[in-house]
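Next up: a single chain in structure tokens, the form predicted alone.
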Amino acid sequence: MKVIYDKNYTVYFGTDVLNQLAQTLINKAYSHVFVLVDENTEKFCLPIVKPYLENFTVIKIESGERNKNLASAEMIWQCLQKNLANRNTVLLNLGGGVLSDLGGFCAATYKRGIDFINIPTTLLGMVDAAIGGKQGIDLNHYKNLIGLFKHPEQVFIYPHFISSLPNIEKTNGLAEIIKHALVDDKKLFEKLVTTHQIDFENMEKLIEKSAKIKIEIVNKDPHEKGLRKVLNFGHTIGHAVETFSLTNDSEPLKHGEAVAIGIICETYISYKLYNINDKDLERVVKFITANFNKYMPKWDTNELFKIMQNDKKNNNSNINFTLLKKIGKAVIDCNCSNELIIEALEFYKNQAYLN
């Protein structure tokens, strides 16, 4: 076992990561233990952890980003409030993406704050949703328009999990691992591109370098004033076209999908704006069309933009965008016009069609 971070919470990394949750809940001496799960962690992930736990509490939602809504959060505050939960209570949320954000900010406002810890059971919870102490959920789809900041007490990366994903989750979080080698480590970048297929059920290394990419950042600007910007990127037209398909596709896209398509289009607007050589821009889009399932959009441009309008990273009325300067280089606070947007979407489209 590693501890990977210890200034406001640690960040436990290993395969006997889970002796230290049971020793940390002793000594913490919780006065109720609940367990936030959806269906599928509840099947394969709490089996494992429940050897390590005493006396707890099982609250249930449904899977999915259409679920990181008020209701979900309501009922959970419900259960808190029927198990008479107080502000010694520790919620422990065992899941992906959906469920640290959506758990962390049903304790971090429930009696103005209980403690909560994250078991991360995806790839994308491991090396991103998990860490960084952002809290919130959706409110008409649109992304975390409502939430707050607030870091969990401990969180505990046991990479196993990921042996029980589907092929899909696996690819899920390689989108934000391929984001963090864009804007911070051209060294990781290379070793990706390069890599002849991703060895999914071997990714300690990688899951650590890329979580201690994303907490560096976050420990210098943990408010996102300034530098914690740069992990923005990909993720204006990524959360633009998650929304969408979330409102109108029956099998919507996965978070990582979307800003792989995100991750394409704003690579091209930073080769038309910062002239990102061409041959990298190649390279990203070779790498995320060999990686993700084939997207063939059928999406209404108008709507995307009223979708990005409404961004939370906006300033003043201008669409907010982190582009590359290079690979391993991003900078913060771009603009640019609405036709090269369109460009750049109609780029990913033919990305898609010929590939």
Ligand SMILES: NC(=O)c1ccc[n+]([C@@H]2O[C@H](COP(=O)([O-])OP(=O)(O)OC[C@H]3O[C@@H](n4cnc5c(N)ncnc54)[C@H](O)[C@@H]3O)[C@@H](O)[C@H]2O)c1
Contents of the next structure:
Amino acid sequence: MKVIYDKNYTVYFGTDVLNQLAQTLINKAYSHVFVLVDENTEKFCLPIVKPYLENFTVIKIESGERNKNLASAEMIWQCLQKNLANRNTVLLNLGGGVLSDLGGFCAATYKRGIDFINIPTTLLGMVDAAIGGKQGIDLNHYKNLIGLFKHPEQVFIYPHFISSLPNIEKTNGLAEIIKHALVDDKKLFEKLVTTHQIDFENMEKLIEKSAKIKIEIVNKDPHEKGLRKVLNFGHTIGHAVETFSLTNDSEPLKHGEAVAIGIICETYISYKLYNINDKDLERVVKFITANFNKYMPKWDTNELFKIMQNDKKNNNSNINFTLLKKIGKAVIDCNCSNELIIEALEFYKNQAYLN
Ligand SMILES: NC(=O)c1ccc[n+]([C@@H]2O[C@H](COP(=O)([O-])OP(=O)(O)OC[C@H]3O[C@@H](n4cnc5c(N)ncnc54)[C@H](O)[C@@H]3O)[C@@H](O)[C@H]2O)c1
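The form predicted in complex with the ligand is what I want next, because the block you gave corresponds to the form predicted alone; please supply it.
What follows is the whole complex; the chain from before opens it.
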């Protein structure tokens, strides 16, 4: 087992972290242990964790981004209250980013805050969502509009959970890994784009590396006053596309798929405004098109603009972007013309997928 971070809270990583989880629960002597699951993590992950838990109550919500909302939050609060959860209670979020965002939000607000522990079960959760202290829910499908900063008590990353993930969820997590490389680690970018095929069964080093990049950035700027904004690269257009898809597509895009589209568009904007060269743009596009499913956009550009204008990252009437100065170096608080944003969306449509 490795401890990959131990400042505000501890992030444990490895195949034997569940013993440490059991020890933590004993040491903390919680009066109640609740485990938040969805139908998939109940089936695939709870049986693995169960032997390390004593008395616990399961709270189950339906999987999917559409359930990261106030109705699910109320259901969780109600369940805590009906089971007489007091302030010496802990909520274990056993799932992907939807569960850690939602569970973290509910725990942080119930009785002004009870402890929560994240046990990420998706690749995206392990490298991103479960660490960093952002908790929240969507409102009217607008991403993460209601939320707060609150760190988990601890995080336990058990990489074997990945083996039961459907393929689409594996590639979903790749979006945040390539993002971490693009904003902070040129060497990791080179490694990713030259890897012929990602071996999802042997990803421990990559998960550890990627999680460390996020932890180090968040550690320097936990409340996103400056540096942490580099992690928003790909997410201005990504969140707009995700929100649009949630309300318009019968099979909505996954978060990572939307971010991958955002990364292509925002690398294009970076290429137009900064020193990204065309070869690097090409390599980003190639990596994403090789790994992600083809998505035929049916978006309405006016609607995407409306969503971007409502993005919580904006601090005036301009749409706020994080862009790339070069591979491995991001620049925050950028603006660009609406024409260039439209051009980037067109670039995605024409170059990336449809040719
Ligand atoms: N707080 C943050 O800093 C942060 C960062 C990035 C993303 N996010 C959020 O994370 C969310 C996306 O997270 P996600 O991609 O993990 O999605 P998710 O939580 O919806 O999980 C994806 C799917 O995989 C299933 N699943 C989870 N673990 C499994 C396992 N081991 N085996 C089989 N199936 C499993 C789930 O039931 C679900 O159907 C978005 O809401 C996004 O906004 C938050």
